[in-house]
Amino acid sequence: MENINVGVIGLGAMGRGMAASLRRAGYALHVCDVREEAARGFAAEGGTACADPGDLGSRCDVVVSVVVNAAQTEAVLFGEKGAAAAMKPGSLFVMCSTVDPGWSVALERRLAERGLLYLDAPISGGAAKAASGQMTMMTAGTPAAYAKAGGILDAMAAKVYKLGDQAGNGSKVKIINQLLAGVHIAAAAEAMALGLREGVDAEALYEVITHSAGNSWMFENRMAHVLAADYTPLSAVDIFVKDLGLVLDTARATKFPLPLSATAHQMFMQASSAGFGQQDDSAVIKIFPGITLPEAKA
């Protein structure tokens, strides 16, 4: 472990998870989060709570910002009491959203503008990864940028990919990744209801499907939220309407068709309009009619 400040911006389901994957590896940590409790929560067994992005900024050489999207990317770094104007020169910026990678690409522009390092650096895997320090990175930057980084990644992920000696890749690489995530998660839903609407006992087939060649991953963790009838939004249907229009935005550029992307998207959508949106992902079932899903058990 070097011997250096490390902030993380953002305690979410993920970012939390990081977070304290960094303090068990030692590092002298700073948290932050726009809601204060939560950052004053996680520092009270280690680490130290800071009241804004700025603040965070000009303790650390290396910080962590783990934050919904691009918007919020860009009031971390550059709204009031952002963190850019705070950071000394050569410290590093580690992007984790998923986000425009055009967007990224000029992002590392304006940073090196500012003396600063960046690295394009979407993650993958689940709160209970990152918890465990077992989640998926996916990263672009200068030989500058992973320099200064160090152990700081491995500390935080089992995987690290690294997909370029610019940013951009990176954040290629994960909405491609979530495009198969969300045409899963919209498949799965598709199929769980039709199972429903035929009468199918939605756990028996739970356990065929989890145990034949049409299971997937997404199959398999999702469809369990819909069984227990739990909709708490480890990741959320609107997550599914940014990510999955990005995927198109991107695609929409160089004229690429993506029908079933598109597919799944006005899924996500249809579910968000009818008041689903802050829901688990899984809750895109909720748009098929004449099906009765499952109930919490007591």
Contents of the next structure:
2 protein chains.
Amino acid sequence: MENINVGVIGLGAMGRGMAASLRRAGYALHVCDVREEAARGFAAEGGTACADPGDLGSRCDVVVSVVVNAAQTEAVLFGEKGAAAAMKPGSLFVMCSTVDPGWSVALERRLAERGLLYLDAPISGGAAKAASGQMTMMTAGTPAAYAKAGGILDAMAAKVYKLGDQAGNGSKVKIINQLLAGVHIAAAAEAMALGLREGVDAEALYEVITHSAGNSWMFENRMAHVLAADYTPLSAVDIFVKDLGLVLDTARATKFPLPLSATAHQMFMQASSAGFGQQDDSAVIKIFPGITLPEAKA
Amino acid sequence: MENINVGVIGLGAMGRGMAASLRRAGYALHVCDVREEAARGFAAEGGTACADPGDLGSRCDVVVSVVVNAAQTEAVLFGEKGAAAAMKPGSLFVMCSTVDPGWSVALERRLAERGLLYLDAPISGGAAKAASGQMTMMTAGTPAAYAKAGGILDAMAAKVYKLGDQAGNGSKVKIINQLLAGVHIAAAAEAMALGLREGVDAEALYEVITHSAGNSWMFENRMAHVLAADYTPLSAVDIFVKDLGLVLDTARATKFPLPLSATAHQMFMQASSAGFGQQDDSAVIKIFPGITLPEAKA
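Pass me the form predicted together with another copy of the chain as well; I've looked at the form predicted alone already.
The next block holds the full complex; its first chain is the one shown before.
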């Protein structure tokens, strides 16, 4: 594996863990981040810190992009010192952000015009699973793109779903997951808020629901934050303002109605406007008036 | 246990299983149902079929009511040949239906005026778990009511949550569970509908979501019905028209907003008006136009 040069652009909570997984697997690793010190700090334990995406792209056979959204991906590829112009023909760009599926489809075409391969490969699972190589990837791309990726995807993820032989379905399944995740967080908040309004003990409600048919992955995970009064943002309210926005934009393109997604989106925007945009997404419960939320234990 | 006479009123999917559990546990069992042949058929394998709730009430120390709603419970207790007038002072009425919590609180008081004990004890888990004694009960009531129930609750349920020392919290937690269950079924339908609209393979979408953070108990359970095109009603669309209605009525009593519950309620009513009220609740997906649902496999 040592002669395959792999680059990771974006060393946030997810990218840092994915880069560490690739380094553990023995790939010749290159990293870069807009915060240069983040790249240098990471490379101090192995790998090469690159100055910019262009520098990284010129050195790598496979470039894995783990930035926040489509706009940052555009900058990484086509901005000043971008990767696209520097990458060798036949090399591969792996796009791990949550984006409009139509944009991802178009990106495959734009990179093909430059002789570059593309994988539509959004990720899921959170920072802890990224660090341990246990996250999930939802991927789609050409057979040539998968062949170029080789064992790199499995080195980063416990489960690599292959959803189609061209870009699009990876991003589509990812935003459908975000639709459910967003609605479930808002529904969990609504249910807990009603319980508090009705004088039900919050801990008892949590215990019953997590053992009943009303449970969801998000209820179990996020309402634990509410019970602990810990709104430290593992994932922030504004992420769901963005992601449910992408869901609604995708459906609007074919005039398809999504009543619950639209309602949940309004709830996250209400929370953001009220000043909670940078808090944990469970802070959407703060839009409900007339209740007293649990306080942090002394 | 043989000298404790226990009655079960209502031998539907849940009541039949609960009565069978009590019979297995060795209680002197009495049953009745508006369909007299249902009671006679059940008693053919053990127990006593009673002609009406009054007849059953006069014979039993504990009466377990497993009818559809508050109106049927009123009829069972206070209608012609009702149980309330027939039950001996100090005996116990166990109310297992999903009802307005305020009505349940009032019922405790009305029965106390007649010298009768009361448990607010909605159930959850479905017919299979009821039959095997593995269902859940969400209960609240006075210490005297629990003392009178003795081991009867544990004979019917794997998990008996005790949520308060007077009626109310059992029904409150039950309707909060129904809030989540209803929103999750509608959200599952919305997500699957978007996937079909976008051309994603339905089986692949199910596989990814059930292994991701977007999963819920209801997505996993009900979308299997959609994939199999099996809308046989294990629980019908009209049950959620009723139950989300109870949720909204409860919140409206204190002018509390529930945006997602209100939206999901509209979706179930749209499905019911379109003619799907008696189909499985997953048929709420049929409100989405412009998609082709999976067909039953040959």
